[in-house]
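A single chain, nothing else alongside it, follows as structure tokens in the form predicted alone.
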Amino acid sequence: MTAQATPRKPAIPKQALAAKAFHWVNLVALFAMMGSGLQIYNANPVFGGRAGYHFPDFLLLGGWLAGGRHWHFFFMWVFGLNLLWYGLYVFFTRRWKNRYAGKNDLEALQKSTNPRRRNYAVHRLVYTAFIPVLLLALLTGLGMWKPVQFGWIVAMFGGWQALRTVHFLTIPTVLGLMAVHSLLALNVGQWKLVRSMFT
């Protein structure tokens, strides 16, 4: 009588340290900028003027307008530099070939009957969508930070109010992409895939 082999637990996927560091720093910077950005928002709401909706204190960072601005500008640099070095890392390691959407992903969504392949294609499309949204947040933020020096950015969006509105709307867009990105990762690799990025 032969003893049954003990089933082995699925291995946790290994992630590159640089990719982990990017995710850690990006999460901290994004949430710090969101909290400090809402602190700035409350001083002069984008929608409805000073009488418009104000976010509750537990979502804010900075304590007051100047404090919010200091936190926001500090993490703007952290966020921007983090994007820059990760962009260089992705380019020189050719990681972009396996992480970002391509023509084959669009074809898979149209023709493939394999649910895993379609899920993978959607995941890569969402991952790719982060790039223009994060760059848009950075561009509009620069225009708001130095509207005189970067007047061309303000003009590109048709004025100050439109610039503020677009910058503000990048927040729910990023949160939505993060939620979809996490759900797709759970669907493809379960919790072990998500955990692998942070352990």
Second form
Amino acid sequence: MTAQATPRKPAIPKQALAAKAFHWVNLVALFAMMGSGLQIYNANPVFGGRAGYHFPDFLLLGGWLAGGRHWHFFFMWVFGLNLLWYGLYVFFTRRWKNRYAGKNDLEALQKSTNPRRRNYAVHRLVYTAFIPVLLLALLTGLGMWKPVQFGWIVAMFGGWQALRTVHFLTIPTVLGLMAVHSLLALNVGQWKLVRSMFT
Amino acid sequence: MSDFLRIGRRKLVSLGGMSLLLAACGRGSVQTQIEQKLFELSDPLNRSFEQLLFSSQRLAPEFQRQEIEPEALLVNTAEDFPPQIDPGTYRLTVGGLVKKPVSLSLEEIRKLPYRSEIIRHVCVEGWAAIVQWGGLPLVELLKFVQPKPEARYVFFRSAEGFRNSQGELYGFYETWDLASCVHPQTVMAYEKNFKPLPASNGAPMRLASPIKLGYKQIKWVTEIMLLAALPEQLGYWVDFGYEWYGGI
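Please move on to the form predicted together with its partner chain, as the form predicted alone is already shown.
Zooming out: every chain and molecule, the one shown earlier first.
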């Protein structure tokens, strides 16, 4: 009887080691890709050519164009292979079956009056959206690196400038998704949930 | 809710800190060391991947005449002014590991096979331009001089130079792998957009190809040498730190 009277402490969230590793590598690789990508961008901005807006030094990685390329092509492998093994992990552990947003989440957003259920649905939509955006960044990047060998990628986006624009736009999209994803996680599980993903 | 906002800020600060840390790694002597390490680790992987994708026979996409972008092709020179070469006295020498070394005038080159192609020229800086190149396919020139079996690389020398603060002239040069040289769309171009090649784009003769980045396409070519191994100096921009293979 007395045991029931003591208030229960909220459980400390636990995450799979694979999920933590994926989060760490992804975060570091993405920031390295962004810093070195902006370095490359500055050589000839997508918007406005050589005279266009140049990003300030503190956002850049690599020192100069060739240095930025070296960082970018190194972390391209880190980022791409991290995404690949995450895909394999999700596939073989069968997490893909119920990990991502589905029809029920869309229905909950339209019909449910339960705020917690709605919040959960939004969160699932946000982190599901990461997957196509990250794959899009990889695909457009591959098209820019090898426009001859992967001419169909350039053709798919309608031309070189469109390809560069889409590749660039994946940065603000990923940053936006990251912000919403972090804020939603904080809202649901406070700091200890976010921390549990990294420690 | 206040708790939520406070932690939100802390999270943002830690993310900002991480990007600052990465940015700090990107400058100074630490930067040079890390960048060099990353390059040493990933360049062999990139080069193998690029060579795996490459085929000497697969053609790059070609475009229609009305798709040419005459304004998009920017001029890059190491010197402030392009070399002015008299086409009447110009000669292209081809030597090294060949059975039939030659020295050709422009007139003699024009009598050799000709190829016209409208391709996408991609610069390492990110811009690209659809341009027509016309000239002698490099593979035809190589057939003409008959490379020895041990030849594996091709060295190009340019009339362009680079002057240091004492005014001394340094050579501008480039090296290519043989497989890329025998690609049918690699040409020694003397024509741009159906007109004689202008001096600013490398007249009287430049290397042009859709399969390599722009900095590999050396202008004002005066000498070609076939080599068994890569020399210590790989190319003007490559020796500054750009990747040697530079395939696209």
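Model, not experiment: these values are computed from the prediction. By rigid core we mean the largest C-alpha set that fits within 1.5 Å across both forms. Residue numbers count along the first chain shown, from 1.
Once both forms are overlaid on the rigid core, the distance between the two CA positions of K97 between the two forms is 2 angstroms or more.
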